[in-house]
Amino acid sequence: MSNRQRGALDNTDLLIAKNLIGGKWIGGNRAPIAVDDPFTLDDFAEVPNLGEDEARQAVAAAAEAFPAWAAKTARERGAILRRWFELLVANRDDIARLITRENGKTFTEAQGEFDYGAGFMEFYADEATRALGETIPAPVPGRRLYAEREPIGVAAAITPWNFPLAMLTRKVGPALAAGCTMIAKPASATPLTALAFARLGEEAGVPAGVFNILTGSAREIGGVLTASPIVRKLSFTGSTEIGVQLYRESAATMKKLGLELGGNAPLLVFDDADLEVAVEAAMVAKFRNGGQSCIAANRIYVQDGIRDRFVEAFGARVSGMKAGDGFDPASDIGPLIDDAGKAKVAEHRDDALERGARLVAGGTEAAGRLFAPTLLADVPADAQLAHEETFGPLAGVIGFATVEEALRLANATEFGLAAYMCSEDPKTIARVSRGLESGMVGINTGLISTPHAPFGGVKMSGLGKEGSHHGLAEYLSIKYLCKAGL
């Protein structure tokens, strides 16, 4: 496949070099942001580098559009979201090509992300009609008490590079379904998917100003969004460090926050686990998106009785994996997003080996940003990979003897986003799933994300939930009404 053909779109209108504010596509006055291909390392597109002035314009446009959008019936809003979903589906492969081109993940994984991400638009197209209120029994005669749910107002979304479609749709879907308007700031490394998504929203009939999208300075744009009293809700997916900063900056305006932050997910494999199921769970939980996922299994704890068999079987699977061009059907994972990401994987590998870990599979680096899927065994519990999020295709197996030890090791982190466990014993499953300090637990599976279930963490992994009816509630406020004199 030639470079000219790599990632070519059927619908060339989806490759966009402008931003959308108040229904108008605009450029910028500053030097644009180059978007590179993580595999070829070539710059293949440019997007505007906007800042404070444009962010204020977007806030004003969203505020102007809010009353009319909130006044639409839930059914009317849902119909537009449904049309948006249908247009996404009609352009599925082109959106997946954009994801692979700017993110690097394999085309098959990009199609999987598309299906997951588009599912939020489909789900919230229906869920819009289910923002139900309450009638409360009155404590005295002659009164009626009600609790109504109404849109919170203008919302903002700041999204990461690792899932450029799905991390956006799971914010936009519920926000617009609830009756909010939105300003979105995608990651500068992967803006093209978000801009194509916005173009299809415009085609679906989203009114001007209801959805606005800005690329540019995260500091400048984020500063306007956090400081503005007009923006009543901020949803962010990214690092804990930046999440804490946004939390601090939003305090003065008392915003409602949704923060999906860093993870350090453990996978616990018990002696009574089905070996084949455990290996498959580890493969998905660790190597999905090349390990560049906030819910990736960062620490794999395996009980002593099954550890040797697990390492052998897991190592055979990892040895058979190939890192390469995301558009090559033979590739199992693509390149890492940038040089810093690759360097961190190498640092965690070297640290574990220096502390006595054993290399079972992979371990090699290739040209550019490729890193071979890697498995280390006999990793000591004090290795860096046991305490820091690797965010790459490096798996390390750490042993344990008892359930008590497994829970102690799993919970010895400030993070609590996701956790995984493999066991066939109902008592072990019940005890461990309740004992894990995390917002989500995968039991005998490494694939837990779905639009129908609440996604979110505890401790330093964030606030709030995305997905399900809980995700819709994040964009609604409750108003209490008391009628007297009846």
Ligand code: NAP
The other form holds:
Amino acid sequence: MSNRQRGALDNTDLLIAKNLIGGKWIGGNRAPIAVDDPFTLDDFAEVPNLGEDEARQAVAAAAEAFPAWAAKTARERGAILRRWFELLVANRDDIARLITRENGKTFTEAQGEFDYGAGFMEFYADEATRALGETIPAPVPGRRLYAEREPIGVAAAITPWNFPLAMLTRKVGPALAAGCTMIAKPASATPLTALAFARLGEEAGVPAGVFNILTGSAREIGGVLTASPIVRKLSFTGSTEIGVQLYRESAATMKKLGLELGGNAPLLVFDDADLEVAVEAAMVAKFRNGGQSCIAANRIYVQDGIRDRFVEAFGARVSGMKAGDGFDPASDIGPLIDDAGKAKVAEHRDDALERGARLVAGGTEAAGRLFAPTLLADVPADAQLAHEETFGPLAGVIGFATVEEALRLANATEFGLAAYMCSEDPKTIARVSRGLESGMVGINTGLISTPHAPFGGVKMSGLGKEGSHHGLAEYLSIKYLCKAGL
Ligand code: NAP
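Next up, the form predicted together with the named molecule in place of the form predicted alone?
Full complex below, order starting with the chain above.
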């Protein structure tokens, strides 16, 4: 490690202990929320603990700012988003340091998240000008029919801790590009990246009230946002349990909901797969972000003919991985986000071993919240890890014999976010990718996320899309105009 004090920022203005409402940075009256470092376990920062009153103020500020923001040309809004992107890029390493500090992921992974997350601001800076309408051939003479797009109104975002920047930018980018104003509530475990992002938005020229951010009681803030008739769209990324609750709470105000919820992604490796490609896909799909990703490969199904070779090659890679301090370049993964997260990984390991699985690599808890990257083979299909999100660095290999069996096992879940498959046979690829009940399919790759493609799930994994032009459409409503007497 260099002589730099661990995680110290170049631009100290980016470590912020206040919230932004209506263009003013405010604190709170209640005891603040402590933010801990998942590696050292020290509380190193505090953020305000706001509640209902401030949430109402934020909604009022967003409503007041809406008409002028919506009235700007798309080019003007896009230019501000582009300045925001450029300021983010100028502070790339500081933002990545904040991510590592509050989330625990390695600095290299934090830089990767930065590039992905900032990419949404760049993409939607351009996409703002492409909220195109339609002219519809009229069924009777003398009429012109049009479908115009307009911003849906005040929008709200509630985001999780696993990608503190990217989960926010993929909502803020399209919302502001569309002409909506926004209130955001980041996860209490990782609020600092979001606050730094807000500061750079202010510097970029985002007008007061257009983007508001508050930390504090999720129940109180969430309650105000869902109950408010002013908030026309709520975009939530997090657990299915809370997503279902927010959906229910939003019914009375008929809000549009974007729900990016839990996953239980299968990775299917067929006999005709390229072994190296399949192992690389498994490494990325399983261990990115230490396994704390909603699209992490949670269940790895490998066909009988390739299984022994796959387990041997995958095991060699996993044995070579190290869990440690995210700021240590020798670490491949960082700690889990909290003690409960670590306990869940241990529980899934113990359950699989009790059911007869074989330990191939890792398997041990280490100091603090660290858990060694782990591979289990001969995992039975009814093991807990095949049915619940592990959200940690534990990979389990389960066998299968036929394509039918693979699809049946893969689809035997209430979730449907991502799925992965490895095969060199175009027919197997066509059949399996169509048969998988999931919103996204990675074929011969474990890395699928990009601002340019539609991200989102089916079944209990949620509603709506983020990224691409589909992500912009989520913040637009269609107004039909019918002109007669022409
Ligand atoms: P979570 O507990 O659902 O929390 C997510 C956000 O919701 C946090 O900001 C949290 O605030 C807030 N929240 C909690 N209770 C709330 C309530 N009653 N009303 C309003 N807001 C509330 O999920 P998590 O543990 O942070 O994140 C992990 C989950 O997110 C996993 O299931 C993962 O699969 C999913 N995820 C999905 C995607 C996707 O795109 N589909 C992406 C990333 C993660 P506090 O932090 O203050 O509690």
